[in-house]
Amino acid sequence: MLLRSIISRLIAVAITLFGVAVVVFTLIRVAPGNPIAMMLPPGATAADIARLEALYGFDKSLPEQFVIWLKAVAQGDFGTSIIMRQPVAELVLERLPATLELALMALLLAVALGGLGAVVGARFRGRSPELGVDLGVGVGLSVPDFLWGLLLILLFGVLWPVLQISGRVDPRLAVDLSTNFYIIEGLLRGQWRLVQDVLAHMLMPALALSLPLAAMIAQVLKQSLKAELHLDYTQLARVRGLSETRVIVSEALRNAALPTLTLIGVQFTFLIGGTVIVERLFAYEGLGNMAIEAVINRDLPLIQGIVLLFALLFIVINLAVDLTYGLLNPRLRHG
């Protein structure tokens, strides 16, 4: 039963990716602007334009271009960046670790802040701490991540300059790693100074990304906890002499977290998408920053590669959440 479900979902993944490829390929080619003209200096002749159009396949019809590109993608060739003149796959994979580390750190911050807020709100329900949590949730849901980024830059980068506001790592710091996963490899190799510097640069953009998600987690988890605290098993735990905090953390939290898991999985995909603007604000060297540069320069192969990778990340994350939820929920597993 589980194998059949996984196979059906993988088929759905392939169909979804194909649909995304068709839409993206078509839209970015019918949009105004000529990427070939941006590559050539003033005074270029028609022969120069025709030569470059033939080189990048723009002299063929749209269906022919799509078939050629799709065959190349099936072989792992996503084309060559028009502006950077490097293979798209290499450029995307080089920036992917930075974005994944930023998104994962933002997720951890969101879970920690949202979970703490939910527990405090449920523990002191009907009292002033819960009102404070609800106020924080309202503010967190009302302010988008990029505006949080601007506020953090103003507070901790201008008015009180105590945090790093630009880049991923201090350029004066030597980076001798075999991968671009600076935190993971730095921890494994014991390069604590590098890890500390990367975390310092990552803190503000990750916090800006995490605050809206933390507000959602706190809101949903607090309501789930309050519902669980009225059930028989929590009443029995109180009879056994457990404190209210112990009842919430040890008994109710595990069951109340299941609905929140789905929320975290779905919103994590939007969090990754939010890195596009936030990375630009903080000059963070990730996929989001590269995506904006690609759009500005009309670098069609690079745009296609980045969008397909984002789509694949969204689908894989949602698939993992669905499977995890089924494993954690016995009713779905046995059904």
Partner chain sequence: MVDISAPRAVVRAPNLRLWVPLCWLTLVGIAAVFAPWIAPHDPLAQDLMLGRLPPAWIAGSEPGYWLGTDDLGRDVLSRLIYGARIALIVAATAALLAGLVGSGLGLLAGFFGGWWDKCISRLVEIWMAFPPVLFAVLLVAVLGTGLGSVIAAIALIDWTRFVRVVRAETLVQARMDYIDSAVIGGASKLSVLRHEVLPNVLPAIIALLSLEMGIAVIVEAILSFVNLSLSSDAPTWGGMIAEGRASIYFAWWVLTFPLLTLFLTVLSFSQLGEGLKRHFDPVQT
The other form holds:
Amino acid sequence: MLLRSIISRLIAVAITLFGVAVVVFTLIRVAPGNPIAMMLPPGATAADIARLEALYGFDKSLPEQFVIWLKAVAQGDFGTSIIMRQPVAELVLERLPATLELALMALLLAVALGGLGAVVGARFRGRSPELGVDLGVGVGLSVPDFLWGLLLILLFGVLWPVLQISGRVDPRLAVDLSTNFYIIEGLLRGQWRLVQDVLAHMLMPALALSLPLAAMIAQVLKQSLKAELHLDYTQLARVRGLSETRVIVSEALRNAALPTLTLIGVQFTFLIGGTVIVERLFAYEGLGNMAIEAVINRDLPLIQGIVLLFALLFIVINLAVDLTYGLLNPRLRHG
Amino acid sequence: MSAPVLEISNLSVRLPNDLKVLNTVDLRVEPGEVRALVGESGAGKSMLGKAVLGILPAGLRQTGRITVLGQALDQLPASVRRREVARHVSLIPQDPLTALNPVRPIAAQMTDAMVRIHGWPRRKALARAADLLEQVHIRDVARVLKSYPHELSGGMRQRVLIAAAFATEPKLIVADEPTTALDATVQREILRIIRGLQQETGTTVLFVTHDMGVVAQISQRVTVLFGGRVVEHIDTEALFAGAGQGHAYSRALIRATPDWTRSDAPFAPVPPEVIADLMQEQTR
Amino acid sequence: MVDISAPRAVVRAPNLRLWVPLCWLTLVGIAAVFAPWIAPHDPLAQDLMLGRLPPAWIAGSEPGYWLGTDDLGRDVLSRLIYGARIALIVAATAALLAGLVGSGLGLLAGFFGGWWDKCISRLVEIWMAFPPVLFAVLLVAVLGTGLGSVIAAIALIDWTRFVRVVRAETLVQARMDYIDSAVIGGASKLSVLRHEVLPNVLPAIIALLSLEMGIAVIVEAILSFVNLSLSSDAPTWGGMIAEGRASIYFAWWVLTFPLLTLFLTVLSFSQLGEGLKRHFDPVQT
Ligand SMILES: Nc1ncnc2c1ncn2[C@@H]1O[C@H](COP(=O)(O)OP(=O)(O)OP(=O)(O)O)[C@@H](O)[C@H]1O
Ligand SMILES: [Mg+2]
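Return the structure block for the form predicted in complex with the partner chain; the form predicted on its own was the one displayed.
Okay, now the whole complex, with that chain kicking things off.
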């Protein structure tokens, strides 16, 4: 039963991946203009053109070209960046940790802020704190991360300059790590100064990314908390001497969490998508910033690699989320 | 006579629109007594129980006095009141399906309150929980303690809830229609269990029900509510003796309860003129 | 525990939710339409002698430059007013295009089901695998910059939003009894779709259009911000924000005013959308 649904999910994922490949290939190859010219920086030599033509098989038909391209991509060969003259896969993997750390930090903030909002709103339901939470949720939901980032820059970069507004780490700081997971490895190695500096740089972009999701979490979690608070077991907990706050936190919260978990799983991919512009905004050296740099420089192999990686990330996360719920759900179901 | 376990005087509970859900209620329950609280749906029975337990819905205003074991609850600060209620009063809820936390095993839910209220070590609390589960006629106690609510039937859950209510050695138990959600055979069993534990421990019980059959089985005295007001307090035996004692409304309530064990039992809804008389009486 | 005190403060909220955003958007609309008459200066006119003038209420300002000037001495207010033109043109056209394509496909998928539904849903799933901003940037990189490609890019990304909502709505409608009675009455499937289903789905589409315009305004601003929208001196809100971001330590107003304008506009579109949704379907929420 479970196995069957997993297999059918995997088939769906394979189809989606193939579709993604077709879309990317089409966009880059069938777009107006000479693809070779688009793939070359100004001042390319005839040798460059010949090399590219041979590499991508431009003399062959489109379907054949697609097969050649797909084979290369499947083997992890995304081509060579035109501007940086390095394999795209290498460049992309080098930047991926920065983006992952940012996204995870944002997720953490979103859960913390959203959870807090939900608990406060449910604790003071029907009173002004709940109205305050609802108002915050309304604004949080309708203002996207890009605008939050700009507002934060104004607030904490200029008006009250306590946080760093650009970069990932102070360039004067010597970074002596073997991976690009600065925070994770820094923590493991006890390099507190580095971690502190990276956090000071990361806090604002992470906050900007987290606010819309935090609003969503607050809304959904508060609603399910309030539904739980109608049930007799919370009533019984009150009679047994728990304060209203403890009834919410230690009795109702775990029961209310499931719909919120579903939501977080789905929305996390959108959060990752948001890193593209937020990284640009804060000059944070991650994948997204690199992607926009690549577009500005018309570095098509690099763009293509990044887009494929993001799509893969999305699909894998969605799959993981689906499978996790399949496992979680029957155990947590209300009798 | 010894001091009452529960004494309520002049209690009113108002909705935000100023309608009174409870209206100048007086009630006195002696130690060891099982007091039935009856009335039709909406009479305010559950509200009275909630007022005693201090869990009235937000927005309702309460006036009057509720005294438990000589302590006037409404005079206490909220946190002290909560502690005092937890120490001396328990609740057996109506709906066993939603009265247990779905994500916590039974053992944790039963022992938490004992540990918090009496400061007993977890081991002692667990032993007492197991002991009580046996007393409510649960056979594989060890399995039930480990299981989650959804693994138990409705009747089993209600037994667990009864055991949990007695676990903290309360002086007063509020039972709000604890058998309504169960089917008839289980109902009788549950009633017997409550009655047995009550007699053994001498706990005072305020038993909310709309079923006069249950009243006859379990209580020594009855308080009849109508429209948020007390109609009368009367000894159960006197009311059921059939000698014309008790208020006409109370007797009508008895006739309105079908008795499925006798085919010739008289069964009639409460006649409108009885209600009209009662309402006139109450507005005087 | 039932709360009876809850509904107090919410009573008049839905109306405010419609009217406040509508007022602001009307203001923006007027600015856009009558820009040449309203704007005090030429939005493109540079005057390096007048660079980085602060807003009128701050010492060192020049009369007539209400919101100050940017690095190149261009009037911030005039650029904002002309920026409203670009923002609204992009928002309206892109939202309409996305709405047309997406609603059409959503109706087909929801009403005919079967292969239509399978193919369209799969296509949506593939589309959703791309991060929207990256997708937009990529599309503009392929299509080239300019108003037309920006509009096309936004429509090409966001049609999926309409498909999902309209498909779900249509599925609900298609199960209703009146559809059956229309079919029994001899109506063709297409005419049922047009005369019975579409009118019932339309409110949802209208509410979504408003939400989508807010999103389009943001995406256009993002594209301008990374300099992929129009030529770099065209007065776009996103472009102004990019310039403001660069000179943030010298002239805060260059960032602040376009940011506020964008903020209010986006908030208005989305609140209007939410308000419309509730207005049409008060039961659901
Ligand atoms: N949260 C609430 N807000 C407003 N009114 C309420 C609320 N809860 C109950 N009421 C009203 O208070 C009155 C008394 O309700 P209560 O629950 O005490 O009745 P009951 O006697 O227990 O009836 P039942 O047999 O149906 O349980 C009813 O008229 C009910 O409509
Ligand atoms: Mg009741």
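Residue numbers count along the first chain shown, from 1. Heads up, when I say rigid core I mean the largest set of C-alphas that superpose within 1.5 Å between the two forms. Remember, it's a predicted structure, so these values are computed and weren't measured experimentally.
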C-alpha of residue 126 moved at least 2 Å between these two forms on rigid core: no
Rigid core superposition, residue 13 Cα moves 2 angstroms or more between these two forms: yes
